[in-house]
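So this first bit is one chain, no partners, the form predicted alone, shown in structure tokens.
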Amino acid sequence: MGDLTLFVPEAVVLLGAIVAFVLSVIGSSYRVNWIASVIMAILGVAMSIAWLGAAGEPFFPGIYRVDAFSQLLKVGITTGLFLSVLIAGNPGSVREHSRIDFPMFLFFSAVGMMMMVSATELITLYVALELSAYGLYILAALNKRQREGSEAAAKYVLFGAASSAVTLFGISLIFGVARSTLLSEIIATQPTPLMVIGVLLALSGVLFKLAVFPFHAWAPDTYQGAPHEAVTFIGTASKVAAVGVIARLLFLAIPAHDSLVNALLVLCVASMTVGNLAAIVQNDIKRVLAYSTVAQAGYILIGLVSFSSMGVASAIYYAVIYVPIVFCAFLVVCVLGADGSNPTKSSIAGLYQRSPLLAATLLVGMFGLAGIPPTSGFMGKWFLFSAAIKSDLLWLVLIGAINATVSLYYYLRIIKEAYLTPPADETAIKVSPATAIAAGLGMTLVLVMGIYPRLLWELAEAAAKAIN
């Protein structure tokens, strides 16, 4: 056994899940459970940051690695957890009798995601993947509008189960060729067509979490039907974990292979194009964000298919900054849909007059997703495109730039509604102190990491070196 202190960040988040469970069992009020969960989430972020420089293997050799790569992604995951818990003080879209259990499932899923990014053995990775998924399946079903919640969860579970089965089959193929489930031993195996097929199949479960085309079909309906607070967590933390696992598999399991690279290039282009074109015709804000997620997954793949240290660093950087960017958008959805309804473009008309804070938060989120300076979204795309150019993928950068231009239409259209369209209802929107704090944190992170990206970029470079 190794140094178990390396497992402290995960242990703190797991303790948070246990605390939330105990409080629900003894009949505490949701308010007490929420306050305790916020405190534990803060501790989770603090421990993840404190353990940024940690390295080693807390368990048996070869199955679980703590390094600069895993620790930076854990900061992103715990940040997504904290922000999601912070705005769930009064989760209006969650069934009232289920609210007491809501934080517990958030914490359990976060533990699974943290384990995913450290797993260096296929069975450990698969177990962590399933641990992170089960909580999300339940969260998706907790919408106060039971029909929508049931439909969202059913589609999420069916697609998740199918991708999980395919992933397990891919793992079996990899094991059949390499005679090992340790990534360090698999990479030493001569790549064969069967190995490449196995890796692609094993990736399917993670591409499903990232909502990459054609594994994206669950996203629009699940985003639309799941509780707003649950979708906030699904749309932030799970993306960071997915990027970590894809990078581990691509760079530790098998060297770059022409068939593998070509397949990922196709998925990259298809995700960007399908996501942006589909988002243009959506009216429901959550469906817009769902298809935006598909497009953003394509941008992230630009860095990974570059198969370079800079490409990995740019993908890590983008995954981490994506958390506060998309959180800003979902925070507005949570407030406007506090009664359980799904905000539409007409719902945000005149938002600036009703709540300047929410309008500013929405502006920062949309600018970040569109990649407009001075947000971190601009720097993220800059790093991704730069990595692709250095890998002689200029044509891919051109496609990405065209898609980014197309996306400006629907992102700026939302901003236009919020700032230039007269409101149908001029009643001021009241924002709770916790929500105001969350909005301030989200905007600050997006702008600071865009204006001063050096610190995060240096951490991302160190993380990329740890995995290469």
Contents of the next structure:
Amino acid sequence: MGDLTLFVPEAVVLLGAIVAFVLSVIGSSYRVNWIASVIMAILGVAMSIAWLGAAGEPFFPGIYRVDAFSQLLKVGITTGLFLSVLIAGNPGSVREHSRIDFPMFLFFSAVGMMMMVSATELITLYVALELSAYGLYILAALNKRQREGSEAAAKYVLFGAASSAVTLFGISLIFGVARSTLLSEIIATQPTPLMVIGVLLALSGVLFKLAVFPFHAWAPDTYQGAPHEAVTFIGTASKVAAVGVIARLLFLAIPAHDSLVNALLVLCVASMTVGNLAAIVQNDIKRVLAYSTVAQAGYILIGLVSFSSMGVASAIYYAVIYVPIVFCAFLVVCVLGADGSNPTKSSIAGLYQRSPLLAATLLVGMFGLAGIPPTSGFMGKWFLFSAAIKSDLLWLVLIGAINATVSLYYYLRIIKEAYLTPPADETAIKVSPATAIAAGLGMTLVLVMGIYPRLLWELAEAAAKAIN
Amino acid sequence: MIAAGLVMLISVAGAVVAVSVKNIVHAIFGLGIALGGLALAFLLLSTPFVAAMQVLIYIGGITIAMIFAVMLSSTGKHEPGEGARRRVLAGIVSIVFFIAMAWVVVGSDFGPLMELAPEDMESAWSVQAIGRALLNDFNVAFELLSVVLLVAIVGAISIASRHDEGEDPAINEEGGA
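Right, the form predicted alone is done, so what does the form predicted together with its partner chain look like?
Now the full complex is given, and it begins with the chain already shown.
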């Protein structure tokens, strides 16, 4: 066995799950459970940051690797966990008597994601993937409006199970060719056509998590039907973990195989286009955000298909900055939908008069998603596009730029509703202190990483080097 | 060789039954046959332990669980099947995928694994070897599986307990996830 202290960040989050579990079993109030969860989540973020520079293998050789890559993504995942827990002080859309279990599943799922990005062995990777998925399936089902919750979870589970079966099939093909499940030994194997098919099939399970076209069909319905707080977590932390695993798996196929690159290019272009075009016609804000996720997944793929160190770094960078950006958007959804309903464009009307703080948070989130300076969304797209240009993919950048312009339309329309349309109901919206703090944190992160991208970019570059 | 062909025939026949019949109980029965065929295949590959697990988990566990699920959920309602156009499309996709896969698999070189002597094969997949692998190299996955099971059980209880609020009585019409 290696140095077990390297496992501390995951262990702290797992401890958080156990604390939440025990508090739930002894029947404490939700308030107590929530405060304990917030504290544990803060600890998780702190440990992940403290272990940023760690490197080594905590378990048997080749199974699980702690390096600059995994640690940076763990910071992203725990940040998503912390922010999601912080706004779940009074989760109005979660059904009443399941509330007490809510934080526990967030933590368990986060443990799975953290282990996913560190796993360097396919079976460990697959089990971690399932752990993170199970937590999310359950979270999706806990909607107060049970019919919707069931539909959301059923679609999520069915699509998830199917893509997971495809992943297993792919893993078995990889194992057949390489006769090992260790990534280090698979890389050393001469890539054959069967191997490329195996990697592509194995990728489909994670492409599903990232909601890349054509694995995106679950996203709109699940986003619409799952509790707001659960979607916040699905939309933030799980994307970081998925990007991490895709990056790791893609490096199995290095030297990049043409057919693999071509397949991913098609998915990348289709994701951006389908996501943005479908988002335009949606009225439910959560559905808009779901299709916007599909489009954003396409942008992230631009970095990954560039197949360069810079491309991977830009994808990691984008995945990490994406967490606070999407969080800002979902925070507004959580507050506006505190009664369990889904906010629509009309319920956002005049948000500025009702709550300037929420309107500002929404503004920052939408500007971030659209990639308008000085938000970090702009820097993220800048890095992605420059990585693609360096890899001679100018046409891909053009398609990306056209898509970004199209997306401006629906992002800005939401802003216009919030700031320029007079509200139908002028009562001020009450924002709890914890949510106000979360809003402030989210906005600060988006703006700081946009104005001062250097620190994170250097970490991302180190991460990209570590996986190479 | 004849035995292998027969086993494959049983598996494929079971799989075809599983996806083609309308009655869901018959489909599960077909699935059981297909899984039994796979267990025989493992036996032919001289891996009796994996074959036993296949029977125990898949035929004994999964299909029985499926039958329970069918029994406990409302039956008798048959959803109209997919339209003919979608069936044809799905058929074309499956056939193309199968041909492509078969072409690649047949053309692949699996190396010395194919030349393993039957007696070596048996020791490579013995209970001892699997146990050692689970508690050595794969111990992270092994420990993590227990957490996965915990989450699944607690989650199932959490979803199923619905003695509440009466917010949406319509829930009883359809099962959860």
